[in-house]
Every structure is written in C-alpha cells, then in structure tokens.
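The chain that follows stands alone, in the form predicted alone, written as structure tokens.
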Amino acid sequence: MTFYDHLIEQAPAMVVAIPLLFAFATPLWFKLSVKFGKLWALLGVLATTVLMYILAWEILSEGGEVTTYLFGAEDSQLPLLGGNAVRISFAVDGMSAFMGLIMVTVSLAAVLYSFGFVKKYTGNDKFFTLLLLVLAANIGMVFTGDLFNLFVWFEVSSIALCGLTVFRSERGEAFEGAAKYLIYSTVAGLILLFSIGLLYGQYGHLNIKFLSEAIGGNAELLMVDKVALGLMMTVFALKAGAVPMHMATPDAYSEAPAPVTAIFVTASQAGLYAMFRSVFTLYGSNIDLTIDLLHAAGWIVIILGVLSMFVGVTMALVQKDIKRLMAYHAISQTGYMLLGVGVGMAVYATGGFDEFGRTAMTGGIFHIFNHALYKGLLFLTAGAIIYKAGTRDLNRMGGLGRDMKLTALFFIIGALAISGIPPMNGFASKFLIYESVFQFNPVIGAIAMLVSLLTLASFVKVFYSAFMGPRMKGMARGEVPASMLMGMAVLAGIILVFSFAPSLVVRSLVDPAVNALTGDGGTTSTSLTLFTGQGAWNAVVFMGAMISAAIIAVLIRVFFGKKGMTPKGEGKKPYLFGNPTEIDGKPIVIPGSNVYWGFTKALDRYYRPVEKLHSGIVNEYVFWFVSTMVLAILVMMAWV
C-alpha cells in the first residue's frame, strides 16, 4: 500500500485530529511570538483544508461512495450488541464530503481575515484556539457515524462559539448574546441527548446505520420513533436558526467578531446536515415503513423554511445595525435550504420526487454551499466596514466607497449572489428551488421569489448607506489590511467560479450529496438551455444573451443617433428616488434606515407584533423552542 493509500485510509480521522492538535498547541506557539502563533493556526487550517479536498476528491470522484473509519480495538476485543461491535466510527459519503468542503473553505478565509482583524487585540492565542476547535467540531458533526458523538461535537461547537462571541468585546450586548446562545444550546443539547437515549433504550444501538436497520425491523413505527425524530428535528432546526427558534441567532451573530460570524454560518449548516441525515439516513432507509412519517416531517420543514425566509428578510429590512441586518438575512437564507430539502422529504419515494422533488433537493443542498460562500463574504465585508467606519449604525456611515474600492467590489459580489441576481451562484441554486417548488405549490414558490426581491432591497440600502454619499467625519481613510482583503478574496473568487460553472458544481458536488441522502442514484438536468422545465441553469447561455443585448443596444445607438438623449450640461445634480440630493448647494443625506420608511410604515401592523416576539427575554425564547418541539411531535403522531 502506497503512502497516498495510507493517507486516504486515515484521512477521515486526520481531518478532525489536525485542527484539534493545532488548537491545543496554539497557546504554546503564541508564547514564542504572536506572529508564530498566527502562522501555526493558519498552517493547521491549511493542512486540514488540503487533506479535506483530497478526501473529497476521492469520495466524490467515485460517485459519493461511503468511506468508513473505525476507532479503537479490533472487533473481537469488544462486546457485541445484536452482532455488531460497539465502536466509534466516522462514515464519510458524498454529503459528508460536501459539508466538509464548506467547513474548511470558510474557515480558511476566516483565519486569513483574522490576521489583520484581531491585530489590535490581546488574547489572540485564545481566539485562534477556539477557531480551530469550532472547525474540528463542525467536521466531527458531519463525519460522525453515531448519534452520541454527534451530541458531543454539537456541544463542543456551541461552547467554543460562545467564547468567540464575546472575544475582547467592550459591549454588554455581546455578553448577553453569548449567554442567550449558550442557554439555547444547552437546552437543545439536553433534549438531543434525551432523544438519543430514547432510541438507545429501545434498540441498544448508537450507530446510525445499525439504528436504521433496527427501526426497519419493526412491523410498524413505534411511538418512540416518532418522538425521537420530532425532538431531533427541532434541536437541529434551532442550531440552524430556523424561525421561530431563531431568537438568539441575531443576538449572537450580530455581536460576534466578523470572522467568527462567518464560522457561525458553517455551524448552523452543520445543524441542517444533522437534520437531513437524521430524516433520510436514520428513517428514510426504511421507506416502506416510514413514508408517512417523512411526508409529515417534510411539511414541518417546509413551514419552518417559509417562516424563516419571510420573517428573516422582513426583519432585516428595518435594521439600522449592519451586523444585525446581515444576521437576519442568514436566517432568511436558511429558509431556502429548508424549503428545498423539505419539498424533497414531502414527496420522497413518490412520483413527485422524480418530477420535481429531486430538483428541489438539489437546489436546497446547492444553496447550502452558496450560502456559506456569500454570507461568509458579506459578514467579512461588514467587519471591514465597521473596522474603518468605527460604527455599526448605517445612519452614521457614508462615503466609504471612495477609499475601500476592493471591499465595495467584494460586497457587490456577495450582495448580488445573496439576492439571486443572474448569473451569480445564488441564482443558480434559487432557480432550482423556484421552479421545482412552484410545481409543488405555486403560492410557496411565489413567496420564495418575493423574498429574493426584498433581499435585494436590503442590500441596496446597505450599499447606499455605507459606500455612497459624502464621507462622514471621523472615519479612517484607506483600505483594510491586506490579510482581511485576502480572506474576502478567497470567498469572492469561489463565488465567481460557482457562478459561471454551476452545472459543473451540481454534477461534481451536489448530485453525489443528494444521492448520499436519498440513495436515488440519479442526476439533475444540466443541459445547455435557459429554461428546461427541470430547473437547470447555465451561466454561459445567460452571458451570451447579455452580450447579444449589449451589442444590439450599441448598434441602435450608432444607427439611430442620439435623439431623446439628455442635453449636455443638464442632469448634473443627481436625483435619489425622484428627489433632489442638494438644496442650495448643500447635500441632503438620507439616513440608511429611512430608505424604505414608507414601505415599512405601511406594514406597521405586521411589524409591531413581530417586534414584540423579539423581546430579548430568554425565557420566552425557550418557550418558543419547546412549543415548536411539542407541536412537531403532535403533528407526527397525528399524521402517521
């Protein structure tokens, strides 16, 4: 066996072991010097990234074939339960590899960005140690083959993120946000452990594969099966920040340092992974027995997705704190992933799955990677804006585009992607969701498209407030440090690759992930047409259409002259939304939070009760979590 073969054989364990090892050794290197410590942390993330990409290549090139890694002694030295050895295992398939790529990619960008971002702070050793721990925990969650270690990595991730949220913050709100997130995570962790205990008490297994086989051995679904799934789904929906269990998410996201918020996004997506894995692998493998349960679970996930999309985007629209605005958008975008995969769940193993269910799932899974890229980028650009502006308030910003041209460019890339503007990667995944969900339910499809329009409106507001207009007094001049630009450039570059080669991404990354969950073995249509009826999208066709339109416009201008053009010298004074921006030569500055004042005022009857629900009282937040959990269980018990 060659060295490369040994490397691949040990890779599942090493991808988690490397960041753990580097995390515990990081404080020692910082004792030598801060520079050595940072380089050590970067080396750890870089090594993990390279190994993860090699492992993913091997797995995905084989169509997502499962790679299993067993820890501990030989089978003969361990007691048996039902003929199976009690061992900790990793099971890496197409979906696990897909998620692992997300974790390492965003973490690499965040660590690069952190070099300049945390330079002015002390305690860098603790910061980078916790970053490495979160990376290890997130990969552990998506690699683990047993439920108990899923709980362990869930807890490690939550605790490390709480510590990072309050890193060197002078704001009391940061401690409040971390406390809420810790309480939420603790309650969720206890319920997750209880659900695992229910299944272990009934079947005597913790391994997901063995549990699935044991559940399939029943003549009918037991009450414990329904309760356990309801508990796990709500816990993982909370981890992902789904409405109405999102209450602590904007508090924690908005207060965490920018690179930490990007990591937060990957942690929430680990929660999505755990939910999808529980439904499809644990229960969906026995489809003849669990088809009604999956149908009920699918509708629960769809409802959570629609609520997350709409509540998240409407709450973002009224924010004047740039970090809080982006935190609500993270919740809104999570709704797209829940919606796409939820539709796949609801029609799993039916004719509808072949018609549009697989396409919906492909869109939802593809959107996970897209969201990690553009949301991570937008959080990093928000950190850069705050770094230079010295404030998070959109009303007190302005004119940053004069000095921060690269940051403005990266922001535009992220904003276009999250808004689903073609040909960006966000549109590629949303288009799959739009067309397939519309076939499932036209009303829900229309809501998904409306949310994208409101998303674009929010980011127009942010760009106008931060980058346009006169430069505000007291703001620092120049660009952010080079390392921060490098971190943003990593994500922006991958967004562009995904934008112009979406068919390649779907074929190479997304289809194996979908097949790993469903066992379907199919592929998503990627033909070179604009509208195929299957949600396919190809950027080359769109770019050809845009270039053709531009050529036609130039020809019209050349051959038909300049009639109707504004006379030279007129229109020098710009107008904003039909109103002059100057009075007697003095500029009018419209605060960012007032750009859509009329629109939000018209929806006052909606906003007043929704704002009351965001009371800031953690007891009420826990109440919403428990209520959602009880309702999910009742629905499953009544439906099945």
The other form holds:
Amino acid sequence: MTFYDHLIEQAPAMVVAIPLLFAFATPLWFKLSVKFGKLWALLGVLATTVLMYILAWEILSEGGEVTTYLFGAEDSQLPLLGGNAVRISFAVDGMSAFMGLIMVTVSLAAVLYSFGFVKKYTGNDKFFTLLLLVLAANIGMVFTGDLFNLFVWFEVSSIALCGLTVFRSERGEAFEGAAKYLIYSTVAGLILLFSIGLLYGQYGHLNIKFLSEAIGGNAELLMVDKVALGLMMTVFALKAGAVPMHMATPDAYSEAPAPVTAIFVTASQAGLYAMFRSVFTLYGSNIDLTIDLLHAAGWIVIILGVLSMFVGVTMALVQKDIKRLMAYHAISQTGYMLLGVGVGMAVYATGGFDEFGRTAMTGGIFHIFNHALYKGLLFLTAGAIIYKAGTRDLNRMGGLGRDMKLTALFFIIGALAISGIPPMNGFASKFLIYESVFQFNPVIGAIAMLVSLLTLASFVKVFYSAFMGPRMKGMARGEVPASMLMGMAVLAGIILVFSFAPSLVVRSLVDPAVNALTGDGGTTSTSLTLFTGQGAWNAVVFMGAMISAAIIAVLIRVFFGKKGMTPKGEGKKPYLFGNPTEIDGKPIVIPGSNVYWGFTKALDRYYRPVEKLHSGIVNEYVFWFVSTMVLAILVMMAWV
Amino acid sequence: MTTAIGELPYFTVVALLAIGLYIILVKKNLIKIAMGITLMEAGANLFLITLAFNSGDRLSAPVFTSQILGGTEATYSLPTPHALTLTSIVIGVATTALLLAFVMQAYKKHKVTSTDEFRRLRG
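Please give the other form, namely the form predicted together with its partner chain, since only the form predicted alone has been shown so far.
Starting with the chain above, the whole complex follows.
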C-alpha cells in the first residue's frame, strides 16, 4: 500500500485525533510564545481541513457509500461482527463527510479570524485549546457509528463551547448565558443517555447499524422504540436550537466571542445531523414497520421548523443587541432545514417523496451548508462591528461604513445570502424548499417566504444602524486587523463562488448526503441549472439578465433622461414624522429600535405574550424542553 | 431480573430522574439546580448499571455470573455498561464542576443565586 492508501484508511480516526492532539499541545506552545501557540493552533486546523477534504473527496466521489473504521482492531476495515458494543466504530458516509466539510471550513475561518480578535484579551492559550476541542467533538459527533460515543461527543462539544462562552470573563452576563446553556444541554444530555440506555436494554447493541437492524427485525413496533425516538429527537432538536427549546441559544450565542459563535452554529448543525441520523438510519432499516413512525416524526419536525422560522425571525426583528438579533436569525434559519427535511420525512416512502419530498430534503440539507457559511460570516462581521464600535447596542452605533468598507461589503454578502436574495446561495436552497413545501402544504410554503422577507427587513435595520448615518461617539476609526478580514474573506469567497454553481454543490455534496440518509439513489441534473421539478434556477442566466437590464436602464438614462435632476426647495429638506422643527441643524439619527416601530406596535398583541415567554428564567427553559419531549412522545404514540 | 432485589433498581432510577427533574423545574436556587442535575446523573448511571445485570444467552462476554456465588440461574454482568457508566460519571463531574464555577462567578459579579434574578439576558 502506498502512503496515500494508508492515509485514507486512517483518515476517519485522524480527523478527530489531530485536533485533539493539537488542542492539548497548544498551551505548551503558548508557554514558548504567543505567536508560536497561535501558529500551532492554525496548523492543527489546517491539517484537519486538508485531511477532511481528502477523506470527503474519496467518500463523495464513490457516491457517499459508508466507510467504517473500527478502533482497536488489527485491521481498521474489519467488518464489525455481531455488533458487540465492545469496540467503538466510526461510520463515515456521504452525510457525515458533508457535515465534516462544513465544520472544518467554518473552523478554519474562525481560527484565522481569532488571530486578531483575541489579541486584546488574556487567556489565548485556553481559547485556542477549546476551539480545537470543539472542532474534534463536532467531527466526532458526525462521524461516530456508536450511540454512546455520540453522547460523549455531544457532551464534549457542549462543555467546551460553554467554556468558550465565558472567554470574556469580565462580563457577568457571559457566565449567565453559559450557565443556562450548560444546564439546558446537560439535562438534554442525560435524557439522551437514558434513551440510549433504553435501546441498549432492549436490544443489547450500541452500534447504530446493528441497532437499526435489530429494530427493523421486530414483528411490530415496541413501545420502547417510540419513546426512545421521541426522547432522542427532542434532545437533538434542543442542540439544534429549535423553538420552543431555543431559549438558551440566544443567551449563549450573544455572549460568546464572535468566532466561537460561528462554531456554535456548526455545533447546532451537528445536532441536526444527529436528529436526521437517528430518524432515518436508526429507524429506517425496515420501512414497512416504521413508516408511520417516520411520518409522525416528520410532522413533529415540520411543526418545530415552522415555529422556529416564525418565532425566530419575529423575535430578531425587535432585538437591539446585534449578536442577539443574529442569534435569533440562526434559530429562524434552522427552521428552514427542519422544514425541508421534515417534509422529506413526512412523505418518506410514499409517492410524494419522489414528487417533492426529495427536493425538500435536498433543499433542507443544502441549506445546512449555506447557513453555516453565511451565518458564520455574519457572526464574524458582527464581531468586527463590536470590535470597532465598542458596544453591541444597535441604538448606540452608527457610521462605521466610512472606515470599514470591506466589513460592510462582507456584511452585505452575508445579509443578502441569509435573506435568500437571488443570486446568492441562500436563495438556491430556499428556492428548493419553497417549491417543494408549497406542493406539500401551500400555507407552510407561504410562511417560509414571509420569513425570508422579515429576515431581509431586520438585516436592513442592522446595516442601517451600524454602517450608515453619522459617526456616533465612541466608534473607533479604521478597519479591523487583517487576520479578521481574512477569516471573513474565506467565507465570503466561498459564498460567492457557490452562489454561481449551486447545482455543483447539490450534485457533488448534497445528493450523496441525501442518498446516505434515505438510501435513495437519485441525483439531480448534470447541468449548471438547478431543477426542482416545477421550476429551474440558474444564477448565471439570472445575473446575465440583471446586468443587461441595468445596461438598458443606463442607456435609457443617458439618451432620454433629463439632465440635472437635483431636488430643489422643499424637496431638499429631510422630512421626519411631519415635524420640521426636530431638525435644528444636527444630523438626524433614528435609533435602530425605532426603524420598525410601527410594524412591531401593530403586532403588539403577538409580541407582548411572546416576549414574556422569553423570560430568562432557567426553570421555565427546562419546562419547555420537558413539555416538548412529552408532547413528541404522545404524538408518536397516538399516531402509530 | 432474577435477583433478590427484583425490579427495585428500576424504580430507584425513575425516582432519581423524577426528583432531579422536579428540582430543576421548581427550585429557584442555582446550587439546588446543580444538585438536581447531579441526581438525574445518578439516575441515568444507575439505569446503565442495572441494565448490565442480565440473564439469558443473548449476551456475550460475561464478566461475572451468579453461579460463582452459588446461584442456580446464569445471570451475567456485562462489562460494557460499566465502561459506559464510568465515562458518564467523568462527564458528570466535568459538567457539575463547570456549572458550579459559572454560578459562583455569576454570584461574584451580580450577587444573585435565584433564577428569578439570574436573567439579565432575556427577550
């Protein structure tokens, strides 16, 4: 065997082992010098990234077939006999490789960004150690072929992320956000452990493949199957941050430093992965037996998705803390992924799956990819804004666009992508979701479009508050350090490239992932155009049309337009609430919270109770989790 | 289960989980919430350990049988759940320590121990 063969054979273990090794060696290098320590951490992420890309290439080019890696065996490729839980195994297929690619890419951008970002803080060594630990835990969570191992990575990821959340330890609120997230995820983790125990007690397996075969081998569905699935789904929905179990998510996201928040996003997506994995892989081996259970699970996921989309975006609209606002958007976007894959689940193995279910699933999983990129980018730009503004309050910042032109550009790219404005990548995945969900249920499809609109509205507010207007007091001058720009540029560049080749991503990354989950052999077309069965999307054609329209408009202006169209007289005066005396020579500043005042005031009857529910009391947070769990189990029992 | 204590461990598991969850849902003191989490952990760990003690030929790699102790029926104690429980205990220690550290720091900064006051972040 050549070196490359050995590398490929050991790659699944190495992708987790390398960041672990680099993580715990990082403090030693920091003892030598801060620069060495940072370079060491970057080297660790780079090595992981390269190896992950090679592994993903090998797996995806073979169509996403599962590769197992057996720990502690003479030959790591040995087949796992009898499913004894004595050996831990990794099982890497198209979906795992897809998730792994996302994790390493966002982590690389976050580490690059951190170089400049953490300069003014102490404790850099611990920061980078934990950052690498989270990367290892997230990859472990998507690679593992063993349920108990999944629990371990789940906890490692939560603990390390909580440690990172309190990086700015001068803030008391940071401890509050981290404590709430930790209470939430620990309770969820224990419930997960309990449900794993239930399955282990019933079947004597921990390995997902053998457990799946054992469940499929039953003559009828057992009570324990339904309960375990209900518990596990709710736990992973909590990790993903689905409403109503999202309460701690904005707290932790807003208090964590910006690069950590970007990684938080990928950690929540590992939760999504685990949810889809447990539904499709664990309960999908004998579809005749579990079809009703899958449909019930699909509807639960759809309801969680619609709630997340709507509550997330409406709560985001009224936030005045820039990171809290973006955190609510992260929740709202998670709703799209849940909705897309939920529709796929709800019609799984019926005629509707080929008609629109597969498209919905493709859209949902494609959205995971896009979301990690643009949300990561947006959190990084939020960090850059806070870095220069010195405040997170949208009402007290302004005029940053004068100096931070590049950050503003990156922000626009991210904001357009998250709002699903063509031709950005966010549009491509949302397009798949709109088209397919509309066939499933027109009302839900309409909600999905409305949510995108509100998303755009609230990012207009952020852009206006942070970058436009007169420079407010306390805003630092100049652009952020080069390493921070580099981190943002990596993500922005990937977004721009993939915006123009959405079908390339769908074909080479998303299709193997969907096939790995569903066991379906389908692919999309081989051209640059994305077909949904109803419509088609081609970003290049769209941009061509837009540019030619712009040229025609300019030509009309040049040849037929009136010269010198500058406003005169009354038209020159700014007009504010019909009251000209407000102006008195000073620059007019409308605080960010007032931008949508009329809208939120009109929806007072919605906002007042919903804001009250986000009470910040941790007991109530756990109550929401427990009641969702009970409801999910009851729905499954009643349905099946 | 064919032991002298019968189904008792399972009832204990349910009781521990329920008491732990009750504390987390109802008690306002943050330290008590940490205690509730520890109780739930104990419940989950006891559940795993109880599962290890099993009879029948379905399972392999027995570490200990009751026949050695003079029992008549072949009951096995599996090694895997013990390994799982050890791992889970270690994780539990880490989360409890971290949570207590957070609560302590939050108290130092804001002088709060009640969840009713522990909510500067909300809305």
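The term rigid core refers to the most C-alpha atoms you can superpose between the two forms while keeping them within 1.5 Å. Just so you know, these numbers come straight off a predicted model, no measurement behind them. Positions refer to the first chain, counted from 1.
Taking the rigid core as reference, does the Cα of Val443 move 2 Å or more between the two forms? The answer is no; the displacement is under 2 Å.
Once everything's superposed on the core, is Ala219 shifted 2 Å or more at the Cα between the two forms? Stays below the 2 Å threshold, so no.
What is the C-alpha shift for Val554 between the two forms, rigid core superposed, to one decimal in Å? A shift of 3.5 Å at the C-alpha.
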